[in-house]
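One chain follows as C-alpha cells, the form predicted alone.
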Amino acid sequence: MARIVVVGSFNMDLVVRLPVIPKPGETLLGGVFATYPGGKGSNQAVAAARLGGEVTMIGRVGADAFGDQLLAAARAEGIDTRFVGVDPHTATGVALIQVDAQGQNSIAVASGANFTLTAADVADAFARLDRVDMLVMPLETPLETIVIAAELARKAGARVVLNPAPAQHLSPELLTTVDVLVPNEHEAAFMTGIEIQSRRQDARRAAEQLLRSGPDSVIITMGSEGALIAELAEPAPIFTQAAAFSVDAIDTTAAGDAFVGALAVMLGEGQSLTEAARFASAAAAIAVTRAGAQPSLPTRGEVEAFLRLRTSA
C-alpha cells in the first residue's frame, strides 16, 4: 500500500447549479444549491484514500462548523489528520462554485485558514512521519510550505507530485525537486506562455519547456482531449498519450483532483507513468459523471470495473 502525504487545502464547497454561468453584473434565479467537502488538497487526499492509498493530510482549518465537518469527512475516509491544525482566529476556507448544464464550472475561493499553514508546521509533521512514498501538493497553501515539503520529501526518498493549481509562476529551485508536474492546459499555458490549441504541437512545446524548468516528467491534462505525458530522456524527451474516456459529464469540479490522487496511488504502487495516467484518466472520467467534488470521487473497485468494461468493449 502506497503511503501518501498531501500538503494542501480544506474548503467547504458552496455549489449552485444553473443552466448557464452568470456573466458579470447578471443575476440568474432558479439554481439548485448544495454544500460538499472540498479543497484541492482534501479532494486529492480523498481520491487517493478511496483508491487504496494510506493517506496523511497536512493542512489547516478554522475553529468553526465547516472545519469540524471537513475534518470529520476526512477521518471517515480513513485519512490521518494528526497534522491538520485548527486555527482559532481564521475561518475555514470556502469555495463558491457555479456549475452549468454542461458540467463546466466557475470557482471563487476564500482561502482562510489554508493560508495560515506554515513551513514550521510542515517540518514538524515530516519529522514525525514514519515513511513517505509519495508527496502530493496543489498550490492552495503558502508557497513556502510547498517548497519545504518538497525538499523534505526528497530527503526522505519520496517522489513529489505537484499540481500547479491555481496557476502561478514557480521558481526553478522548487521545480527541480518535482518528479511529476501535473498542470491542466490552462495552467501549462500560464506557466509557459504557450497557448495550447494543438495537442500534438502546442502541448508538446509547452511540456518540453516545462521539462527544461526542472521536473523529471510532465503530464498536461486536457479534459476530453486526454493527457500528454512527457518524460526526460536523451537525446530528446519521450512523449506518450493517455486517451480520455468518453462519458456524459455532469460536473467537472474535481476531475483534476481525481486524476492527481489516482496517479499518486498508482505510482506509489510501482506502475509506470503511462499505466498510472491511464488509471487516473479513468478515475477522472467517473468523477465528471457525478455531482459535487468529494462525492464524485470513485473507489478502487469502481475504477477497475470501468477499465474492464472499456477494455472489453
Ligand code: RIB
Second form
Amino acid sequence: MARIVVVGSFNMDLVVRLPVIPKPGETLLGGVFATYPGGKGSNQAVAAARLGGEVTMIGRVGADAFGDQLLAAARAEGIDTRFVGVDPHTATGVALIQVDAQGQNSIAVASGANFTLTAADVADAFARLDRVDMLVMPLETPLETIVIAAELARKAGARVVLNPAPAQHLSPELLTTVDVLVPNEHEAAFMTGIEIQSRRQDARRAAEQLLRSGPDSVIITMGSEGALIAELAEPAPIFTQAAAFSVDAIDTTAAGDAFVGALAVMLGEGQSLTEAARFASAAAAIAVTRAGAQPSLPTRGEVEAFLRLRTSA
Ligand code: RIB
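Follow the form predicted alone with the form predicted in complex with the named molecule, if you could.
Every component of the complex follows; first up is the chain already shown.
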C-alpha cells in the first residue's frame, strides 16, 4: 500500500448550478444550491484514499462547523488527520463555485485557515511520520509550507508530486525538488508563457521548458485532449500520451484532483508514469460525470471496472 502525505487545503464548496455562469454585474435566477467537502488538497487526499492509498493530511481548518464537517469527511475516508490543526482565530476555507450546463465552473476561494499553516507545522509533522512514499501538494497553502515539505520528503526518500494549482510562478529551488509536476494546460501556459493550442507542438514546448526548470517529469493535463507526459532523458526528453476517455460531463470540479490523487497511488505502487497517467485519466473521467468535488471521486473498483469496459470496447 502506497503511503501518501498530502500538504494541502480544506474548503467547504458552496455550489450553484446554473445554465450559464453569470457575467460581472449580472444576476441570474434559477440556480440549484449544494454544499460539498472540497479544497484541492483534501480532494487529492480523498481521491488517493478511495483508490487504495494510505493517506495522511497536513493542513488547517477553522474552529467552526465547516471545519468540523471537513475533518469528519476526511476521517470517514480513513485519512489520518493527526496533523490537521484547528485555528481558533481564522475561518475554514470556503470556495464559491458556479457550474454551468456543460459542467464548466468558475471558483472564488477564501483560503482562511489554509493560509495559517506554517513551515513549522509541516516540519513537526514530518518529524513524527515514519515512512512516506509520495508527497502530494497543490498550491492552496503558503508557499513556504510547500517548499519545506518538498525538501523534507526528498530527505525521507519520498517522491514529490506537485500540482501547481492555482497557477503561480515557482522558484527553481522548489522545482528542482519536484519529481512529477502536474499542471493543466492553463497552469502550464501561465508558468511558461507558451499559449497551448496544439498538444503536439505547444504542449511539448511547454513541457520541455518546465523540465528545464527542475522536475524529473511533467504531465500536462488537457481535459478532453488527454495528458502529455514528458520525462527527462539523454539525449532528449521522452514524450508519451495518455488519451482522454470520452464521457458526458456533468461537473468538471475536482477532475484534476482525481487525476493527481490517482497518479500518486499508482506511482507509489511502482507503476510507470504512462501506466499511472492512464489510470489517473480514467479516475478523472469518472469524476466529471458526477456533481460536486469529493462526492465525484471514484473508488478503485470503479476505476478498474471503467478501464475493463473501455479496454474491451
Ligand atoms: O479543484 C477543485 C477545488 O478547487 C474545489 O473543491 C475548491 O474548493 C477549490 O479549491
